[in-house]
Every structure is written in C-alpha cells, then in structure tokens.
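Only one chain is shown below, in structure tokens, and it's the form predicted together with the partner chain.
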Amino acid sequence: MDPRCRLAGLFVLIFAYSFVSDFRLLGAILAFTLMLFFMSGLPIRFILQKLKLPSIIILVLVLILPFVSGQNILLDLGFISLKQEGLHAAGLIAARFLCIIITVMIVLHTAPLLTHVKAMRAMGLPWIMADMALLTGRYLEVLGSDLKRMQIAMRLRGLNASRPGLYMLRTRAWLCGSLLVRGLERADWVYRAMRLRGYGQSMAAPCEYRVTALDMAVLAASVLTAGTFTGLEIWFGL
C-alpha cells in the first residue's frame, strides 16, 4: 500500500480522535479502533508491550483526576471523594490515548519506519529534514550496538554500575562523550562515501510510490470517518 496515503489517513484519524470529548463518541472511536486492531491481525501482546512505557503520565492523571477535579461528589470516602467531572476527564484521556496509540502502532508497524520517512519526503518534507531523518534512523541501531558493546567492556573491567556518586556520573559522561565522538568521526566518513557516490548533485529522489484505487479508497474512508467523528462532536456540543 502507498505509505503516503497511509500516513495522511493516520494523521487525519488521530487528530479527529483527540478532538472527540463526547462520551457516546468515545465509545464509537474505541469500537472503531478495536475493529482496526482485529483487522490488522497483530497479536495483543505486541500492543501491551508498547503500552508499558508511555502510559505513566496517563496512569497518574487517570488515578488522580477523579479525586481532585470537579464539584459533583459521587462517592464520599471522608478524607477524599470521587468526583464526576474528574472521572469524566480521566475516562476521556484514557480512551483517547488508547485509541490514538493503538491506531499509530497498527499503521506504523506494518512497514519499516524509514519507509514512512521516505513517504514524508515524497509528500514535501524539506530535503534537509528528510535526509537527516533517514541517516539518523539508519545509524540508530548501529550506535545502539556500539553503546551496548562499550557497556560490556566497562563491566568486564570491573565497572561497578550501582556505585553512587561522581564516579558513576563520570563513567556515564565518558560513555556519552565517546558515543558523540565516535558518531562525529563516523559522520566524516559517511559524508565522504555519500559525496563519492554523487550526493548533493541536486538529483531529486525518484518517487517510488504509486497510488492505487485501494489507497484512495482507504484514504477516503479514513477522512470520512474522521469527518464524521468531528462533525458529530460539533453537533453534540451545540
């Protein structure tokens, strides 16, 4: 599928999700997301794994808001009370967050990340941004394994990783500095390699993508869905 259409559809959808605040519509977007999820055939474990890291702020908000926000008390526990507006806000945040992140995972993980960067370039992302992003993405894993090997080397020479104080900070700073120096040195060679094969010859990268009828249909469907949610939200808000 044409990644450009997929990206455009994704952005339209997630902004529509984050516009929704009516409870009936929250139910609808949740249902829609679940439908997408089952259509994608991704395992549930995959989503759960991805949800672990980012949800701390969401978790904190969802746990605190019902007790600190609003006037209508639903349940009085004496020193603390559960309030309706807060509960509403918590539900809103949780539902939108889940919908957006699940949709993003589904769409982005069906193709390598750099494909999406290339799609953005084809959609008019300035070349400096696009080239930087492609190179950054290309070398993330390389520098990541450099870091891993340096950490192993440190451990083999007796680094006490949990020793507190300046010693610990200094070894971290050295690690970080070594990564930067190695990165910059590598950049010199990468630039040479690129120049030797004609980089900067103001050759526009050829467009690798072709839009098919299916792509247009999917894009139209996502725009339509997003439009419906947005329209209904405005309608209900009136």
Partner chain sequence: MHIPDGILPVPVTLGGYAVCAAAVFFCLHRINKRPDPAADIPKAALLTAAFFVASLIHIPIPPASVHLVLSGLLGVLLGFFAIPAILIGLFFQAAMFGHGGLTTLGINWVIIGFPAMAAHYIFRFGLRGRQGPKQTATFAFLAGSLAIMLSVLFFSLLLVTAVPADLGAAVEKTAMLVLIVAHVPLALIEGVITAMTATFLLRVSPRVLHGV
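Which structure goes with the form predicted on its own, now that we have seen the form predicted together with the partner chain?
If you are looking for partners or other molecules, they are not here, because only the chain is given.
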C-alpha cells in the first residue's frame, strides 16, 4: 500500500478515536483496532512488549480516577469511595489509549522509518524536519547500543546496576552524563561531515510513490469509518 495513504488513513482513525466519548462506541473502536492489528501481521508478543512503558504511565491515572473524580458513589469502603464518574472517565481513557497506541504501532512498525519519512516528505513535510526525524531515529539506536555496551562493561567490573543505594545512583548519573557527552560529540562530527558534503544545497528528490485505485479505496474506507465513528458520537451526544 502507498505509505502516504496508509499514514493519512491511520491518522484520521486516531483523531476519530480521540473524539469518541460514548461508551456505546468503545466496543466498536476496540473491535476495529483489533481487526487492523491482525491485518498488520504484527506478533502479539511484540505489541505487548511495546505497551509496557506507556501502559505504566497511563495505569496510574486509570487507577486513581475512579476514587477521586465524581460525586455518585458506587461502593463506599469507608476511607475511600468508588465513584461512577471517575470509573466512566477511567474506562474511556484506557480504551482510547489502547486504540490510539496500537494504531500508532501499526503505523510505525509495518514499514521502515525511512519509508515513513519519505512519505511525509512527499506529503509536504519540510526537508529540515524530515532530516531531523531520520537523524533522531538513527541516533536513538546508537545511544541504545552505547548504553548496552557500557552496562556490560559495568557488570564485567563487578557492578550490579540493579542494586539500590546512593552509590549506584551516582554511578547511573555518571553513565547518563557520559552518554549525553558522547552523543553531543557525535552529533557535532556528523554535522561537520554533512556540511563538508554540501548538506542543504541539493534539490529535493522527486516523489517516487504512485497511488493506485486500491490505495484510494483503502484510504476512502478509513476516512468513511472515522467519519462514521465521529457522526455516531455527535448523534449520541444530541
């Protein structure tokens, strides 16, 4: 599928998900997201691994809201009460979070980063932002590789990075500082090398993508689905 149509269709769906606030539509968007996930061919274990970190961040909010937000009490535990409005808000946040995050993962992991950046460049993204996206993606991988090597070196010297304590906190601070300094030096070297090779002087490459009838049909189906969710949300809200 043309990556421009895929990006446009999936991001339209993301904005439609964020607009949904009626519980009657949550099951529909969850089912549609699961259908997209199975069509993408991504393994379930891969998605679960990627969901760990963002889920921790949202989990705190989802667990706190039912007990602090709202006035209608569903369950009184004495020192704390489960409230209807907070439970409703927590369910909405959790469902929309899962739908949006899984859809973003489908966008990011069904094609290489270079393909996505080229597609966004063909859609009008400024060249400087496209280059920044490519360099950021590339050097996040480099920093991750450097971090693994430094952690292996620490373990070989008898340091247990998982051990709590002030000493290990100071060691982790030195580790992060070293990564930042090395990253800054590497960025300066790359920038000098790019300038020496005439960076910023060449003309933009022509678009290499061609939209087919199937691409337009899939994009139209995505827009129609997003429009249906949005229209039903407005209808239920009347």
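Think of the rigid core as the biggest set of C-alphas that the two forms share within 1.5 Å after superposition. Numbering follows the first chain given and starts at 1. Small disclaimer: the values here were computed from a predicted structure and weren't measured.
The rigid-core alignment places the CA of V190 2 Å or more apart between the two forms.
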